[in-house]
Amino acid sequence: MAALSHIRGLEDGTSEIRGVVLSSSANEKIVDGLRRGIGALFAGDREEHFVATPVISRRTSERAGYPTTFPQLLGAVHGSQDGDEPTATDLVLTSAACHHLYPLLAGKVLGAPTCLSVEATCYRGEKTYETGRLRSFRMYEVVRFGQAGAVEQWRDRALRSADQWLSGLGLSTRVVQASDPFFGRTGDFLARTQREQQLKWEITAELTEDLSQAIASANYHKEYFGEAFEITNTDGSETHSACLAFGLDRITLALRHAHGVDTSDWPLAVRANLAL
């Protein structure tokens, strides 16, 4: 590695395509530490953890409402089995890790609160190329299903726990109310609804000087996915859901900004926390 240190982009994973980066072995050690930390944080809640593919059924994405709500961000998979002109397949690129979980519970009656987690490589057709605004990135999500009030309370507890954990990694975090900035036609109404009902909160941190971005978000979906995937409770009511999503690559960027490029110089407590 030392002999190759003169090559531009070797340390930071710069590639020829904006919004797409390579992850170095040093970064992968950080990401592994983050995975372990998040897993330990929710070990008492979740029943199972999954690792998803970077592609997902087009039908699942449609049931989740993504192509309608965020058409400009969706990535389609095209192919040709017969050597003809490639056409759209029954797959799209994963937009949110949690979308892989809803089909597992589709049509089921949940007799108790259910908590699952999943990691996936996601794609979103971002227009801007500021630091951290990646088109391909890794998302680790924890999703809770159950009765309305209990799910919202879990979301609030999970948000506090995540903020405390990220702060414990030496990040100067802020919890802010948010709305998705990329809604389509119904954007103003949906964003306003999110803010009024406090459905979305973000944990932000600095990625570079004067640039802060969300490194995690907590979202209360209400009955949206329960209705879309016909998931119900034993009393016949539609299941509510909430998720806590961690952007593994953004958290890594925030840690490097806060503590420096060389992880051997990081605070001992942070290194111990991430097993570096």
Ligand code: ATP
Second form
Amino acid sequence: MAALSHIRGLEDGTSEIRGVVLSSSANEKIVDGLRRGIGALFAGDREEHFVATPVISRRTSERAGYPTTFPQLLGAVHGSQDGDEPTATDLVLTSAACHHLYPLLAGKVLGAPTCLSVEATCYRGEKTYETGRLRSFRMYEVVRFGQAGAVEQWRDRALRSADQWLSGLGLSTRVVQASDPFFGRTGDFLARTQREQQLKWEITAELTEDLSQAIASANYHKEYFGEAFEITNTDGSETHSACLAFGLDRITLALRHAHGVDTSDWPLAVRANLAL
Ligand code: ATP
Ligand code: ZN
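Can you return the structure of this protein in the form predicted together with the ligand rather than the form predicted on its own?
Every chain and every other molecule in the complex is listed next, the one we just looked at coming first.
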């Protein structure tokens, strides 16, 4: 592929634009294998899968609390329909895939536990650009709604099975407790609470010899989104929710780091698992 050697992308971690990469068809085969693998993991509980746009309504993002919690990461769409100076539109860039699911259930009473999944290209205005920290990346999320205890148990089970699947792909994973990097003094408080209540866990893996990143994260939101989107259980209580988010581009980078750039050299079991 000498003629295309000027095109760089996810494979070699470099790009003309920092944090924005181009994905080759060899890369997309891996991503497709990951999609199938995640689908198979959750085939038992998942009722429906969605593919979302890279943009979302500003109102939904606000209702999810993203612009106030992570103002530094949010990207917005500006435009001008009549050719004047561009101004903010009613759209922002998708920050987390699961945000697309909450409006679907807004105002509803859930008669039974509900499990949905969604993939979206997300944008985050990251400050640094180490390997795997992209500004535009694919996130595949599985989200479970229901009663408090059942949702927390699902999060624990989902995290365990995701970890087993990822280590089965030859990745040396670690499951670690985490907190979101909230802003400022209230942020410190929120991060501490999140850690104390063990709401967020990450599955990490090596992306380079001296860099590990979260390749998947599991969050128990408690009643946060139920309250924000007025989703209730039949007994009138607010629905609890949890999500398990897979970073498709980061998993791909971790696989390439573990097994090499050329997928034809990868261990047979891994190739079979991803249908490569
Ligand atoms: P990090 O701690 O690395 O900033 P995060 O805790 O903000 O990640 P989540 O919001 O939980 O991540 O996002 C879910 C998943 O999406 C992460 O586990 C990761 O695999 C992926 N992800 C998050 N941010 C990025 C990014 N900037 N580039 C590529 N993948 C990302
Ligand atoms: Zn989520």
